[in-house]
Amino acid sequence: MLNRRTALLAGLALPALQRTAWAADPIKIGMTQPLTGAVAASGNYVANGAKIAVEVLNRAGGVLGRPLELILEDNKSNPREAVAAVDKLVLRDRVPVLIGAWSSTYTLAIMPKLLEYKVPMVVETSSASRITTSGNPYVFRIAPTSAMEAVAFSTQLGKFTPAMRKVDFLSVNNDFGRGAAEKFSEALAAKGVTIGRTETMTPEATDLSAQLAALKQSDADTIFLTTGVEQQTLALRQAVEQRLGKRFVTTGGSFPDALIANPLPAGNTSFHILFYAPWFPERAPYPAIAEAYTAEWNKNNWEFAGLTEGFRGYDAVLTVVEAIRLAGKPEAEAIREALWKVDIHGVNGDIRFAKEGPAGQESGQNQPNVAIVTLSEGKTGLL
């Protein structure tokens, strides 16, 4: 049975909470994520995500008898915006928390404002593990980092038939795609793989075949593939223009959701490792919550596999309003303490913050759940 703050969660509006008018102004969350620019279509995926959490709650009574707002900021995949973007939502919106903003670099480019104004940021996506190792405490992550994501994986290699004896990386040449590939290659090295060579190319390329060209001339058997979905969906049908003929592997929970509608030639299966598989709700941690978001999503006739990021949004956004209520008013401070106190079922899973970072100056650091969808011929499936 669900209890009664779960059922809140599951976006099933309980009569008691029902509202037919606002006792005070809205409480405002700002939030930053890349919603034009290279990696825009995974931003817009997570704001969704952010917007219909809000829907749902509001349907439910808010927080503290008053409805919630969302303010959203175009980051425009750029370090420089991002920043900018805090300015505004800080200075202008006066927001008492943040969450954002999809890409490491832009995430570590925001850190030292929120220092500056003393406002906390839920991380929905970002994962260089320096985000909650540098000693911010108004950082509280609830995506994993590449580490965690690594080690995660490495536990499911028995799996993979052939066995994955080398690999290389083709990773995007920013902190997402540069920590992604050193994570993944202790891990994979732990469990004796042997490591090959990497590649990399710019968040704006538009044309990977010199890359997977000189990936082509190594014994490597699989490639890891580090990107957003524009590059992912580029690699892979380029991958199979040139024939390579290599297993592929992409990391950080991006879903190249364009080769279901125009999927590869047959023969041509791919590895993705999502943070939550929106095929299969029933096989969440908390099957009520993630099907009433996948339901919440399917409303917009928004596309299917943008559930696989959209959910970041929806479980930042209950995350944020759990510790407003915890904290009995919006205000920054009382928000920032509240989230240590946080401990909620999202679409995830549980979210609950370990402290990681220097004593004293801590960052909030959640554990996360991962699973790896098998994608062939338009058509998905579980390992």
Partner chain sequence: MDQALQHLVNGTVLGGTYALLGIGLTLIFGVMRVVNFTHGELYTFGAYMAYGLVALLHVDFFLSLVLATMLGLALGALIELVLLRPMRKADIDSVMLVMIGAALVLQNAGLWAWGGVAKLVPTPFAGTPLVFGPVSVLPLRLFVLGVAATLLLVFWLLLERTRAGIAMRATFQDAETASLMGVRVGWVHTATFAIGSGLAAAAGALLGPVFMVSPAMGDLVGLKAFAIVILGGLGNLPGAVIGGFALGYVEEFGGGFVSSEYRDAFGFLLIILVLAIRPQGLVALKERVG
Given for the second form:
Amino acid sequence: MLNRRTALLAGLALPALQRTAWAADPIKIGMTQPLTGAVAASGNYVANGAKIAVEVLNRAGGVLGRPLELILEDNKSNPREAVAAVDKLVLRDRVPVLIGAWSSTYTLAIMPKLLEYKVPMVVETSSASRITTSGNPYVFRIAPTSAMEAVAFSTQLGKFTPAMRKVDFLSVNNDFGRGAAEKFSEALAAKGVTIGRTETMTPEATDLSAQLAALKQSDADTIFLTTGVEQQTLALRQAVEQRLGKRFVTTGGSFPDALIANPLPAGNTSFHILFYAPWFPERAPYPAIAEAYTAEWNKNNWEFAGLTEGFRGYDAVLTVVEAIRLAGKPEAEAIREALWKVDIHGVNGDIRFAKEGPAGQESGQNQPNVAIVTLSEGKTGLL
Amino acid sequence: MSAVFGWLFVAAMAAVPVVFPDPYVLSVLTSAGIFIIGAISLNLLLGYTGQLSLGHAAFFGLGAYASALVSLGFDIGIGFGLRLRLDPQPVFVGFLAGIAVAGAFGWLLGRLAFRVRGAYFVVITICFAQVLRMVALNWVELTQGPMALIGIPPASLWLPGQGVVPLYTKPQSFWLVLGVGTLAFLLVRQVVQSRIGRALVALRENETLARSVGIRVTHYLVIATVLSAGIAGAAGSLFAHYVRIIDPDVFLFIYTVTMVIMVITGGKGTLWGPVVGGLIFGLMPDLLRGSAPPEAQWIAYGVLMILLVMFLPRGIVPAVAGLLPARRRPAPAIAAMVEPAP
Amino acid sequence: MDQALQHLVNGTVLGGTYALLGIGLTLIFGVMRVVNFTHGELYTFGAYMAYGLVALLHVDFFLSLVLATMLGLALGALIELVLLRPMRKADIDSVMLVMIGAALVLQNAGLWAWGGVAKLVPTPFAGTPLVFGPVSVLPLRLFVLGVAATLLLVFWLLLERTRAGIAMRATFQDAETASLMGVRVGWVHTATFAIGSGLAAAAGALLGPVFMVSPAMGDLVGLKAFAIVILGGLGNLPGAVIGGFALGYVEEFGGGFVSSEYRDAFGFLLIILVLAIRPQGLVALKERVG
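Next up, the form predicted together with its partner chain. The previous block was the form predicted on its own.
What follows is the entire complex, opening with the chain shown before.
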């Protein structure tokens, strides 16, 4: 009798005790983003998206009965700092799962560390193909590759008038920019478009007159612009000054929101490939989720156009937390296993991972959705 | 006495991985150790020759890039349809290459910059690092530019009976850095206590006088620069194989400034100054992390640097040593540390 | 040829602001023997003040430029009084280290206050370029060039025609004799540092709206200012103007015709070339022991 009662009490008390221990001890999610430096605007948007996802989930009771804690580490728009950030997150904060690192260059730099520390990472933005094809089983990418983006874009070529005949590229000189130029060349060439020249710029360059002067000499009708929002803004403004008179299409899902408040002169329409168009949440695959995210963002009075990239952080946190729930415990290996089972609705659409890369050590890759937004005199439209 | 104290310090540091096997503590100490080696080399120029060389990150970065490239191998066009190709070499070859390349550039900079003095010298050394950063950023075929050199192999050591052993673990990296650091310290001590060191101090104190008694000023300055650059190159090489990624930002002025702050705080022209300053500034960012944002920390470093130069221009080590002799005159351990040269 | 003309125009506009930057730095060195590492930070400060006034407080654009310059002037005076005045007797290297410390404080205070994200400064100028034959230029850039030229002229008049200017030039040539002649060298130093800083802030406030405003914008610009004054000779005022335009043209033509990627490196390569071929420099001064 006594034995049974004690056992019963112990059985009741133990989980309760554990729960109190848990409540004081949140589950950590590590994230590294460029919060300062050349591509800081995008990094801050993504970080904000992740913050509100954590707030929303914590209000709903966290996961496994424990609250979530987002530990954010600045990678200063630099690949080496990205590695240092991951060292701190894993070795010091002991996070069981990571989200990062915006630019492909930073993500590629981090990847050997994931193998060394055996911690999975959800890649929210980076687009270079080799991130998921190099055989790193700790990488799970919810962002589209440049190749996916290019193919999805090329199916919408018919919407452009006059039609695209020849294209040039203006790319930031890193994996992101070069990869996009390569994959868009392939996809567009397959559709019969002539491929012209590629000009590159260093990530922190502000005066792009030399590159633009060279592109002006070309007979291409369209320029694909791949870089962070800061340089997108500079390039579009300086192109007007140099009278390029060509169509600009930005790739990668970033949006030069400064051009809404400070528009280009009339007659300059730019095109932007986005993965979430916040002006049209009803057109998102799951409008209710998109609207909830948008409402939460607006509560903080953040830059509206930042929603275009903030969703990456939001969706990444949803993905990670679902994996933790499925794993049943906040441990790196269990979360990695569970990420393969994730099947949820995010702002961008369905999130589930397909295997990519060499057999036995595949990385996960999600199939995302693409929208083309036009910007003219500070007003946006959907192409 | 000095030697005893020094070896005790080395032994205490060597015991750290055994006593605190925490990988985070070790990674912080290893990074700090690498920058201390950089500061030791900078001290040779800044402290003993009195030349404010503000391009030191150039040698650090050159060592890092040279060592990484030699151990990764490269295949580049060098114009006229010719190609230069190098197969991946063992890491110790890269390490030596890092020292050699940094030393060679030290000679070049010495030849170039010591034609002038004062403000001109300072500005030229800064520009030198800047040009190298531009080259690293834009010579993509060789350096991968802003994409950074990734997948750099870890340092390795040849051990009798075991062949070449890669140093993957944190304690191994830490011991390697400690070993190289000790060698660098001993080398600098040897140099400043030699004929060269006496010549350098003579010309620091009074260049015109040194010249008039027949000291070949530029000759000795160039020797000091080559040595200093070589040690900085060794530090850069350790850095490359430890963090295993190198990007053009290693040439940034802020890295030079970090080393300068270490030397000034500890005490320029003293052997232990860079070690003390390096430990303080190498560990502080991690101790303060969480309690103060990085911007606030850097503001504090800036203020500290101003206050030190204004009120404690000789640095911590001489100040502490200055307190000690009051007890009893012979405190040779500290005195020997403080004495720039006999 | 069309392209060359366009580069000529761009280079001139760039050179004007470089000259402003260079003249401030060289004046401070000439009068005070101080290598001013805060110069790039004052440039950033001017740009952020312009941004804050125009975009956040909605002050008139032109008034904001004037105010930003005045604030730069005030900050410069403050730095001189707090940091440099107590260091009057110190050697040149110690003063340099103090200025590096000050630059660290200013840059990180800026980062803390404004955040790491680059900002765009709204301007009342049309975004449509003015077209002259094959050449096009934004009205804003022409305005920037005009203001830069005016500031250079005003500065020259101040130096040549006013009592303060005469005192400054006297100190420039021989501080001891000047002080014997009744020049209050301390105040000349404060005025000099304030004016030099004001010119840097003006350059930042002018160029900020042309590009974007970010916390690290002063890093490269500060180093370029050194390049300019080395080209023209440290402490040589007309040299700084020549150096400024030389750097503007070298960057623009080098970037356009040689390699756009190495654009920022040309100035630094030029210095190393000048020193390798002509070690005494374009203008020899007594600092150059050789």
